[in-house]
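Only one chain is shown below, in C-alpha cells, and it's the form predicted on its own.
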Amino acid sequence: MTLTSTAGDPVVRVSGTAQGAELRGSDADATVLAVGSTGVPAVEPLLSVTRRGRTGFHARCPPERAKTIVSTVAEAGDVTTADPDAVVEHDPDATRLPVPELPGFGVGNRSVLAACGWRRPTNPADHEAAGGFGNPDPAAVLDAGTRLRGRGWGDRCQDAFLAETWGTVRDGDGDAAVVVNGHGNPADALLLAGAPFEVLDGATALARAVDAERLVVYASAADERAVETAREAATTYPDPPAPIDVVAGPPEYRAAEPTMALEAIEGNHRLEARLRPPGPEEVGLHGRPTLVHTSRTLAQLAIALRDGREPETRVVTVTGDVAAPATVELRESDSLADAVDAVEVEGTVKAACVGGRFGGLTRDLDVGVDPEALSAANLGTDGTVHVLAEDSCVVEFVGRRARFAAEGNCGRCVPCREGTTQLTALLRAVYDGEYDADGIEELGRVMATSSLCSFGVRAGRPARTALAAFESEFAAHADGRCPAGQCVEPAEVT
C-alpha cells in the first residue's frame, strides 16, 4: 500500500487548523488532506503543496491565501509558482514530513515526530505505507525493553529501563492491562493528536508481549483534539490484541501521576496517590498488573521495533517567554541550547526551568538533553524547557510554582501536603525580609525523600535550584529590591 500519490495532481496538506475541509470544497484539481500539527505552531496554519517529489511550504497561511495558492499551483502544475516560504525535494512517496527550512525546524531530527504534519492521523493507509501495523515477535518487544527507558513524569518507568517492569506484569497474577498515559505533557498530547497509530503500535506490541487483556488510552479532557483523534484511531486500528478504550480524565496537573491516572480511569472523583508498594505493575487498574507508559515511551518503542534499533532521541517542548512554543525532537547528544534555538525568545534568556512544572532552574543551557546529564545538573527529565527572559523574576516564578503545588496536591501524604504549604510561606517571607535559605533547602530535602509520589518529591525543586543559581536575587528581595523590576508589591507569591 502506498501513501496518497503525488505523481499527478497536487496534494495539499493543511497542518494545525481545520481549514482542510474548507479547501476540499474548492474547484481546484488537487487532493486536500487535513494532517495534524507539526509541533511548531509558530508556522501554522502550514500549507504544503506536493507534486512529483517536490513540496512547497507556506507558513501562517490564512484560508483566503490558501485557496489562491491551491488554484495557482493546480493550474501551473508547479509547487514553486505561488511563492512558497520553503521548497523541499524528496522521495515522491515520502511517508514522513520533509523538513522545511522554516523557524522551528532547524534543530534535531524527526523520527518519533515524523508523521506529525504529514500523515493523516487516523488514516490507516497512510500509517501502513510508513511500515506501521507490524506484528513484532513478543520476544523482540521484551528485548527492546532492555534498552529503552520511560519518558515523562506520567510514566511509571520514567528514566528507568522498561524490561524489569514488563517482566513483573507478564509474570503477575491476573489479566494484565496496558495504559497509555497521554495526560499532562504537550508532546504526549501532540502524538495522540498527530500520530496516534505510532502510539498504538507500541501499546499493542507491548500488550501482546505481556498478554494484556485490556488496553486504555488516557488523556486530559482539556486536550480535546487528542481525545477525539485517539478515539477515532482506536476504532480503525486493525486487529488489536485487546479492546482499546479511550478515557478523558480531569485536567488537573496531578491527574497525570501514574497511580492517580488509574484512579481517574476507574472513575474515582477524588484523585489521591496510591500507597506503594505494591506498585501498579503488581496491583494496578482494577487490581490487575498494569503497565503505565506515556505516549512518547510507546511511540519510541514502535519506532525501535520498526527500525530494528532504538531512536536515540528526546522529544522536548520549549515554552515560557517565547513568541510561540515548539515541540522538537533532539538527538540525546544535543543540548538545552539547541532546544531553545527552535523558538523566538522574547528578549534574552535569563534562565530555564527544565523538566516540567517542578523542574530545576538553571542559567546554563550547555547541558545535554539525555537523562544522565539533566539529572547530574539537578534538572528534570520530563521533556519541557520553560524559558525565562531577562526581565523575569525567578523568586516570583518559584513562588508561583510553590503555591501551585500547595493548592494542587492530592493531600494524601503529610510531607507533600504540609511541605508545599510551608514552602509557600517561606518564599512569601522573603518579601518581608525573612530570608531562610537553610530552611528552604532542608524543607525541600525532606519533601524529596519522604513524599509518596513524584508530585511531592519534586515540588521543592524549583525553589532549591533557584536558590543555588540565583541566591543574590533572593537576598535582594529580602532587602526590598527586585533586580528584575517585576515585584512591585511585597507579597507577589501570596
Given for the second form:
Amino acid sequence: MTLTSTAGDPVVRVSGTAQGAELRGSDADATVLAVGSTGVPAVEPLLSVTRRGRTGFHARCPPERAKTIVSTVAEAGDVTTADPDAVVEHDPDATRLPVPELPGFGVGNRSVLAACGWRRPTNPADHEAAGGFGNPDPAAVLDAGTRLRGRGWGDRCQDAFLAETWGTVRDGDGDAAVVVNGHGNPADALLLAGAPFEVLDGATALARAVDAERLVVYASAADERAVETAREAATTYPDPPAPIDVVAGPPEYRAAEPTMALEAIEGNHRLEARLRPPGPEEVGLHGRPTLVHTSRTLAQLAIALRDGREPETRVVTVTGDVAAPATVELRESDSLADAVDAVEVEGTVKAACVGGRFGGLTRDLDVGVDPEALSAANLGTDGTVHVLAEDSCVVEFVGRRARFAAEGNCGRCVPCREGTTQLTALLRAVYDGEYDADGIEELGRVMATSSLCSFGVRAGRPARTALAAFESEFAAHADGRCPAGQCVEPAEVT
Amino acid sequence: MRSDERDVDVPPLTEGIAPGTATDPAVGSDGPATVTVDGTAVSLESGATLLDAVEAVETDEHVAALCHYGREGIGPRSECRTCMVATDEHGVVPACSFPAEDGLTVRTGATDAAEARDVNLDLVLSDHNLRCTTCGKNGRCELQDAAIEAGVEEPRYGVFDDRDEYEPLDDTSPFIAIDRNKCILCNRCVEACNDVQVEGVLRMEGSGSDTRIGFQSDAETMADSTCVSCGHCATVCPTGALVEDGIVDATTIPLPGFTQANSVGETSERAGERSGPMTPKKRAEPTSGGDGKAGDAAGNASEDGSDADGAPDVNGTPGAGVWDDGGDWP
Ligand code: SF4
Ligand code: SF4
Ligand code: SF4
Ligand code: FES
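In place of the form predicted on its own, output the structure of the form predicted together with the partner chain.
Zooming out: every chain and molecule, the one shown earlier first.
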C-alpha cells in the first residue's frame, strides 16, 4: 500500500528541493513526501497536496508553507481551499504525476518522466505500486530491443536499434557488463535523481537478458543529487541480477562519451577515448563485453516492457535564453516548437542549437523530434534544444562552442585536437575580415569523417550548420558589424 | 634479483605504470582475410589491419600513416588520421587500426578519404615547429617524409611558429633532448618506455592543446625523471622531438651560431656535471614499515623486506612495483 491512498489525511509532496527531506521528519500534521524534480525547475519548489483523488499544486512555494497549507486543507477537507495554482482530479491511487496546467507541463505525454515529481525516488513501495520491479522474460526484452533506439550521445547505440548490439554482448566471450550512463545530459541526471528505479528496471532486465555479471551506474560527480540517489536506489533495489555499483566520474563534458565513461569507471587518471573497432560491446569494461546505455534509453526500455508497447516519446531539455530550463517529454510526432513552447523565452526565438553542445543550428523549429527528422535537418539527437533569442549573436555562439571543443577535447586524435584549434582560429579570423566559408566547411567535414570519437565528429557541427543558416551574419561580421549588437569587440576592418 | 625477492608474489612489472592513455582493445582481424585495395585482391593473415593490405600493393594514392609504427607491439595509436581510406562497407576509416575484415573493398583515391589525409597532415603540421634545417632529425624524420611524399608546399593552417608560445627545450638529460614543439603525440615513446622497456618513465598528460609527453613521476625535466637513459624512446620517435643528445645537431645545416637550441625560445639546460653514476637510480619501494605510498599507488603491498626503513636502495636494484623517485636520490 502506498501513502497516496491514505483515506482522509492530505498527502503533501515537495518537489525539486532538498528541503522536502527535512520536512518529512517535521511535525507537520500530514505525510510529507520528498519527491524528485519534475524536470520543470521554473515551478519549483512545487508543493502538491493530495486528498481523495484531488491534487492542488502550489508553484514556487517555500516548503515552510507546507504546514499552513496542510492545516487549511485538513480543516476544510478540500485541497482547493489552500488557493493552489492548479488542481487536478485523478485516480486516488495515482502512481504518476497528475499533470497540472502550469507552465512547462502543457506539452507532450509523460511516461518515462511519470514518476518524477510524484514518487519518492528511492522508495521501493512507491515504485512497486506503479507496476515496477517486474521480472520480464529475457526473450521479451530482446524483442523490445528490435524496436527501441538508443537515446543520447552517451549511449553506445545512439539512434540505432538496440537488438543487434545486445546480441553481440550476449554471444560475446566473458561475463558481460551493463553500464548506465547518466553523465552529460540533464535528462539522464534527472532520471537518476527522480526516478532511479525506472532506470534500474531497464538495466536489470537487460542484465538478465544478456547474462551480465556487473551493473554499473555512472554519473558526473557534479550531479550530486543523481549520484546520491542512484546510490541509495542501488542498495534498496530488490534482488538485482548482479551487484550494482555507482561510480561518479569527472564532470567534463567529454566524460559522457561511452568509452571515456569506461575509462573513468576503470579509474584511469587521464580521460581519453578508446580506439574502436572493436567497440565496448566486444571489449569493454575490464575487457568484458559491455553495454553502455543512457538513463533515458533504459527507462524507455522499462516502460516499454511494462506497458507492452513502445513508448514513442522523446525526453528533451530546453535551455538557453529562457527564464528557466525545462525537461519535457514529447511524442515523436511533436516538433521542436512544441518543446520550446514549454518554456518562457526571453525575447523572440532567433535560432536554436539542437542536439547537445555540438548540436546543429536552425532557424526553423518546425522539425519533428524523432531522429530521422532531426538528422535530415542536420540537427543533433542528444535531446537538448538551446534557444537563442533575437539579440544573441550566432557567430559568437558558434565561436564559443568551437573554443569549448578546443579546450575540452581529450587530446587523442589530430582532427579533433588540432582541428578544433584551427576551427576556433578560422572563426576568430572572421572578425578580422577573413571569412573563409569553404575552409570552415572543409575542416568540419574532415573532423566529422576522421575523428576518433563523437566529440570530434560533432565538434564542427555548430559552425557548419550556422554557416548554412546564417551566412549573412558571418558576412556582416567580416565587414565589421554584428547584426545582433552582441560582439563586444567588433572587428576594425580597414 | 636478490634471493630474498624470489619467492615474493610480485605483480607484473607493468602494474604500477600509468601511461595516461586509454586501454585500447586489440585491433586487427579475427581470422585470415582477403580484401580488395584499389581493385587488387590481397590475402592477409589473422590480426591484420587495412594498412597491412594497403602496404602490400601499389595504391592509387599515397597513404601516409604518419603515427603508425607497427613493430615491437607499439601502436597503433591511430591519432594522426593521415591514413584514412574509403571502404564500401564502413565509409572512411583509419587504415592503421581498422581490422582487415574479409571481403572489404578499399579505395585510397576516394575524394573524402584523400581530403581527410590531406587536411589531417596539415593539421599535424599546424602544431609543429618546422625548423628542419636546425633539427637533428633532418633527413630521417617521418613527418618530413610524409610531407614530402604528400607534396605539401604550404600547409593550409601554417606551421607552429611563434617563439613566445614554444615550450622550452628540455636539454637537462645528458642523453636525451626533448623538443615538445616537434612532438606529434604518436605515443610511440610512451609505449616503448612502458611496454617494451618496462621503465614507466614517460606518460601522456594533459588534454586539448595542452596534451603533451610528460613523466609519471611528476618530474618537470628529463634529468629529474626516473629515466634510465636506455634511449629506446628516442629510437622510436618519428620526429625530432626526442633525440639522443650526441646527435641533436648531427644533420642540421651548418649555419654558424644557429642551432636547434637557439632556434626556438628557451632551453632548460643541464645544471652542471652530474657526479656519481651515469644513470640515476630509482629508489626502491618502501616496505610496509615506510610511508605506504608506493604500496598504495601500485595497488599492491609486495615488499622485498630488505629496506625496512624505506630508504633508497643503494645497490641500485629497483624494487618490484611502482617507481618512486621521491626526488631525493643522488
Ligand atoms: S575526437 Fe576529440 S575527444 Fe574524441 S578521441 Fe579525438 S581528441 Fe579525443
Ligand atoms: S630513455 Fe628513459 S624515457 Fe626513454 S625509454 Fe628509456 S627509460 Fe624511458
Ligand atoms: S616525443 Fe616522439 S615518439 Fe613521443 S609522442 Fe612525440 S613524436 Fe611520438
Ligand atoms: S597512421 Fe593511422 S592514424 Fe596515424
